[in-house]
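Shown here is one chain on its own, the form predicted alone, set out as structure tokens.
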Amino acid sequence: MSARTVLLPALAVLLLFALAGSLLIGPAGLSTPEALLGLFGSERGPAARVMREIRLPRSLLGAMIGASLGLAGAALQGYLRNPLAEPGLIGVSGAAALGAVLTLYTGLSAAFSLALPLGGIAGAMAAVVLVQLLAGREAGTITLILAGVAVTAFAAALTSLALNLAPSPFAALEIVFWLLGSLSDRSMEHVWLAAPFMVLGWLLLASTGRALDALTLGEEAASSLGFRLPAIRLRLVLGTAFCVGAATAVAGAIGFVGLVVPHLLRPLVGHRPGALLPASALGGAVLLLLADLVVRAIPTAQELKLGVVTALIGAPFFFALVLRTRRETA
């Protein structure tokens, strides 16, 4: 039986028992049975209340967010032929973080409690309609990743104005907090607010497989098999916005997960985008689950952020696969 029969089924136990680990395993001590029935059972005393209002929710939105990194990560790899894109390099990530940023700025977040992922999700649309418009319809990709670091560095100039003009130190310090990423104190209002956008980014992005692998081949010969480019990247587009917009809007910014696990299970897939796409939503889930396990269980006075902690895994990938690479060219 070859890795690649074996690696969907795979992936799907390891999400599994990361769910059960980010479930069962936090600083309120519950025992795996008052675990269980906190929240499975009738009860409403303070084990329920934990395992519904805090780890059920934290649980959901770290395999969403992590899936839909993972995927979008695969799917822009596979579409610009490029092995370091990633979610953030057509803009949706640093334009959704501009968007929340905005909410705190004008104390919109302290007046309502889902501004600030509502201001993420307007702020991802935001990036996908001025993408397009710098792009055009019949844009390359080279003309693609241009209109998204434009974008990118446009959203992280304004977000660094927020910063520098922020009414009080408390503000900005708010403000860098949530730009770190983090999946503390979310409530099921913030995963029924995600995953109508994620799910519909999902479809779009899963809809884009077969194109993907036609383009390996080459433009020229995907457009020659049928597939419209323009409609395509359009799809990839708006999938990456909806799915990565939602999960900027309601963690902040988390970094490398879209990077890393396409690098990592490529290989067991035969190198076909297509084939990638479902790996890498599995093997995004587990990775930020697993992340946000180590944010629980190392033991510091104000909890690690996630960002941080998904940046301290995936640079050190970066510089074996470097020194690998200088082996391999040697």
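Numbering follows the first chain given and starts at 1. Take the two forms, find the largest set of C-alpha atoms that superpose within 1.5 Å, and that set is the rigid core. Quantities reported herein were computed from a predicted structural model and do not represent experimental measurements. First, how it differs from the form predicted together with its partner chain.
- Relative to the superposed rigid core, L16 undergoes a CA displacement smaller than 2 Å between the two forms.
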Given for the second form:
Amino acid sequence: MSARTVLLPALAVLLLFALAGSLLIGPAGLSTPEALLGLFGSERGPAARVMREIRLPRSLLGAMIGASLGLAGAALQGYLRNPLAEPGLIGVSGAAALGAVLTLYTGLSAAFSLALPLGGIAGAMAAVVLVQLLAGREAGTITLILAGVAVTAFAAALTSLALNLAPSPFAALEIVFWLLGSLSDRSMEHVWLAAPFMVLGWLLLASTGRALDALTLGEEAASSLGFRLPAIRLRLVLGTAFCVGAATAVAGAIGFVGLVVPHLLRPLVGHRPGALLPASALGGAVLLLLADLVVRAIPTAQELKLGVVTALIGAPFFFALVLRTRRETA
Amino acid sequence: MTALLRAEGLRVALGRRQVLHGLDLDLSERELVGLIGPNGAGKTTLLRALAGLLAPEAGRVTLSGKPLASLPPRSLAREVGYLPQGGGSYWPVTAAELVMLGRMPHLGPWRKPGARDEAAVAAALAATDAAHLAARKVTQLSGGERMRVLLARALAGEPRLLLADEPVSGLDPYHRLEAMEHLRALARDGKGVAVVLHDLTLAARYCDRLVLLDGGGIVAEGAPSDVLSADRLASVYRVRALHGFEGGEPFVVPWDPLVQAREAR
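Beyond the form predicted alone, can we have the form predicted together with its partner chain?
Time for the whole complex; same chain goes first.
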């Protein structure tokens, strides 16, 4: 058996372990039997509440968001044929964050609990429309990147404006903390809200796998092999918006997972962009669950934000990438 | 001979610039056609339009009588193979994996390559003497080796017609000759092959027919010795060339740039 054939099963097993760890470890100090009984048993005690209302949504969201980021990162890197692309590049993360921040700013999020994620998803959808309009009908990768950068910059400017005009320091702090990205205090309602969008996004992204393989030969050759690249780009942008937009909407901005995971797993699938998609989805789920375990395991007065931890892991990885690229081109 | 691929009154614009001014061209199976002309003549644009990658402004391209625009992209891809200029691989995949990409027009949406596809890949690699490169990473091959693998990729889809854009540019003399031998062998085996060339010596020697483009139109078409006359080389290429024969095959070697011709234009 080659490394390639065991990769997906191995990642799936790792994901099960990460999920188990995420469910069984936490500040409530439940023993493993207590936790399992709380999760699967019929009683309605405090253990059941901790497991079903706090840990289960947190673990599920961690896996779903990690998978979304890993999958979207792998798809974008394949489409752009650039290992430094990440899901935020096409503007959906920034716009989703803006949409969510606007509900915080206007106080809508206090009025009903799902206003914030719904605002985030609306922001992501607005970004898709804007990027598609800006990038035009051709499939050019440069215009797509430029459109994404423009949308991201504009969303960041408006997010800053909302912070600037925040009615009180507490409102500003609430926005900043939300922007840092976290999985704590999320409910099953968040899971149910995000799940349909994410599944739709996963399907759209998975359907681009073969075209991404063809793009190994460049855009012209891929077109000549029978792929309509403008349609592929639309699926990619929509798919990313659905899953990463929903991820950002429920958990805030979580960086680097979509950059690091595809990059680490690419050599293990023989650099084939299509084969990287499922591997990167599983790997993203594992990495985000582990990062969230780190968040809960490190006892700080203020709980560390997940986005901060992924950035702390991801940024040094970027340094290593720069050094390696320099060595290879020298 | 009936034409497999036919361009009629083909006009193509890139942005606002008119590149092809209404030209007619027939390509058939079992012949090696050289598309030649100076830089900016419209050779690559013509090849892309013939491959269905550019929509014409006016006129049309037909494959066995059917307009390209009316064909599903995948069925067009099964008939016409296209080898872009300076192609390569963006990821370090193996040569066999790269060549397998040429089978995509034959694969169902979620179907994995089967024995039939493996056989086509092996045959394509063998046809370009690249079988020994199958397990090597494409990014680590030399220019000549990479060219053979890319040619094999275009052949793996078993197209009836192959359109190749400057496949020999950047190759050393040995590999140029070798690549042209491969293309000629393909035409002898029954494929239609149209190839954009800058090297007039290779064009004169290997092609069954030459199509000389200048300023977005065809200025001459026919047997190499007829197309590459001294007058045309002077008016289109602005060069004086040496003509001769070696072993019954013609050669043309561009020799002097014609300064006066440039000033006269």
